Amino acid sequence: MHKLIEILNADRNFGIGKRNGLLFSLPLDMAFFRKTTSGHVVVMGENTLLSFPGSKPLKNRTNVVLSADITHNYKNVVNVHSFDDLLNYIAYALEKEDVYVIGGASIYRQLLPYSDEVLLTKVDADGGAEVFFENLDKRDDFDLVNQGEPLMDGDIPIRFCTYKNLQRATVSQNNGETGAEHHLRLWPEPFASIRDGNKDIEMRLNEPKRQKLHVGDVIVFENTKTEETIKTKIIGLAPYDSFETLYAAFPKERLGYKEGEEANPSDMEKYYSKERIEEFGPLAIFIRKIA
């Protein structure tokens, strides 16, 4: 069963942050979080994003961002701009791995009921925060199932604490058809791969046509060759820099591939040209089967 976690630390009052930045630097925290999430899908809002050095995703993690402006599309990251469509996305990667939400504050508390566990590296020191996460002590709907011995952070106490959610609220994909439809050809292989479960990740050219696809959206997959069809949901969509970036980020069999055979980013030339991916740049589109 896997789990929605959030992770972070706050100072003895519960403070998180300020000027959209950390209170403190503290390298054995880092590490703990660097280890913990490597690998997995990692939740955050915008801001938080921005906040990273030259605004890039975390490596080896596959970034989601909730932006409220649909015309903000981050390149190697899955972009929703809605909380329900992230509470969708949110569904779909728990049915593969855990995930884990690291901020900011808003995230963080609008997601709190649904997660399974709070990971929180308690600091024993006033930061001066000007944003604050829930005193998790104070509720009786979690529970410190874990709380570490003293560490010497640097100069600064800390303890690795874990917290579980008692009443924790279910995190459910929503299949309804709630965008525009959308029509896609695709060889028996691929197509097969959707059918059977595997393929879930749909790449193409984020060329103009491909703009128009929203998250919500249905995509109609048609085999090529029997006509045979396939009703899919857009769960998300990540335009990526390059397709050896977007290659490199997920398992082969979820881009279409058999288990046994090689995953190279050039056989997309196959479908285009040097020059176009060079123009537009690789789309993926996350899609879910609904009927």
Ligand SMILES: NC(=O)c1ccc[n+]([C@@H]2O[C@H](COP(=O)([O-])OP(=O)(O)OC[C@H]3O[C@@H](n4cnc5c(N)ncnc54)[C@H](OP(=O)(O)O)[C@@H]3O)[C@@H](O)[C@H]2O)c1
Given for the second form:
Amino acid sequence: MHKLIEILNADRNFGIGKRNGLLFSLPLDMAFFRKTTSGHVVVMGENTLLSFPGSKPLKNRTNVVLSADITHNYKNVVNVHSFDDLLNYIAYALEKEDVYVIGGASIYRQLLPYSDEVLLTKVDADGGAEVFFENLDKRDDFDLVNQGEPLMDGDIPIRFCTYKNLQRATVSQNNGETGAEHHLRLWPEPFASIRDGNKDIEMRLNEPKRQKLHVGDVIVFENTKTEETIKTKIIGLAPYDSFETLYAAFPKERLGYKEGEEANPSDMEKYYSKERIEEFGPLAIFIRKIA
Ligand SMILES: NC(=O)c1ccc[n+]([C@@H]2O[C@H](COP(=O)([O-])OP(=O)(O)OC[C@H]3O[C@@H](n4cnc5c(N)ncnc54)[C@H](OP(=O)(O)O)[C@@H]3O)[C@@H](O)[C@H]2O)c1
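Could you please show the structure of the form predicted together with the named molecule, as a counterpart to the form predicted alone just displayed?
Expanding to the full complex; the earlier chain stays at the top.
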């Protein structure tokens, strides 16, 4: 069973940030964060994405970003626009892997009831915070299961701690069909790979007609040869810079390739001209089979 894990550092008042930035510069903690979250899904609020250098997503991780504004669709991240859609993406991701919640304050708070664990780096200092995390030491539904030795991170004393949620709420998939229905035709091979549960990322171009796709909508895939259909639900939408970036971000099976098959971004030129790829860039559509 995969876990939903919140990861953060907090000062002695459970303060976590000020002026949309961190309170301290902690190289040791940063290295721990990078090592722990690399290769996994990280979910965050829009402010946290904007607080990163150049507002760029974190490398080697699937970045999922929640913003209330549906016109905010960042490149190289999975964009969701409601808390329910975020929970739905998390439920989908947890079927395959651990998911890390990386902030900020509002996302930590909303996802805390669903989290299995909190990896909290306690900083023994006062950072003059403006935003705060829950004081887990005052809650009986969280148990301090591991407390590392005190360490110095530069000249700042820290301690790596793990809390376990004793009353975790279940994150469940919402397979209801509430959104619009779209029809897309697929060649037999990728069709079979969705049907067999291997491919869960459909790649198209991010052209104007795709603006009609929204998280929660239904896509009915039609096999070009047999007229067979598969019903899926859109779990997330991610515009990418290039097919190279997209191919590098996911195991090839999720894109529809078989074991032993070579996955090459230029394969997409079978479907789209170089010029159109250049003009619009790819759109990764995360889908879940519902019938
Ligand atoms: N110490 C640490 O380890 C750590 C880690 C990460 C971040 N931080 C700090 O945390 C602070 C940022 O926290 P924050 O709470 O301001 O920002 P945040 O959680 O990163 O982002 C808030 C954004 O998420 C959107 N959002 C939140 N809940 C939503 C919902 N239910 N539906 C739709 N959209 C939703 C909001 O949209 P609207 O505004 O449009 O409603 C808002 O734009 C910064 O200071 C950062 O440095 C600290």
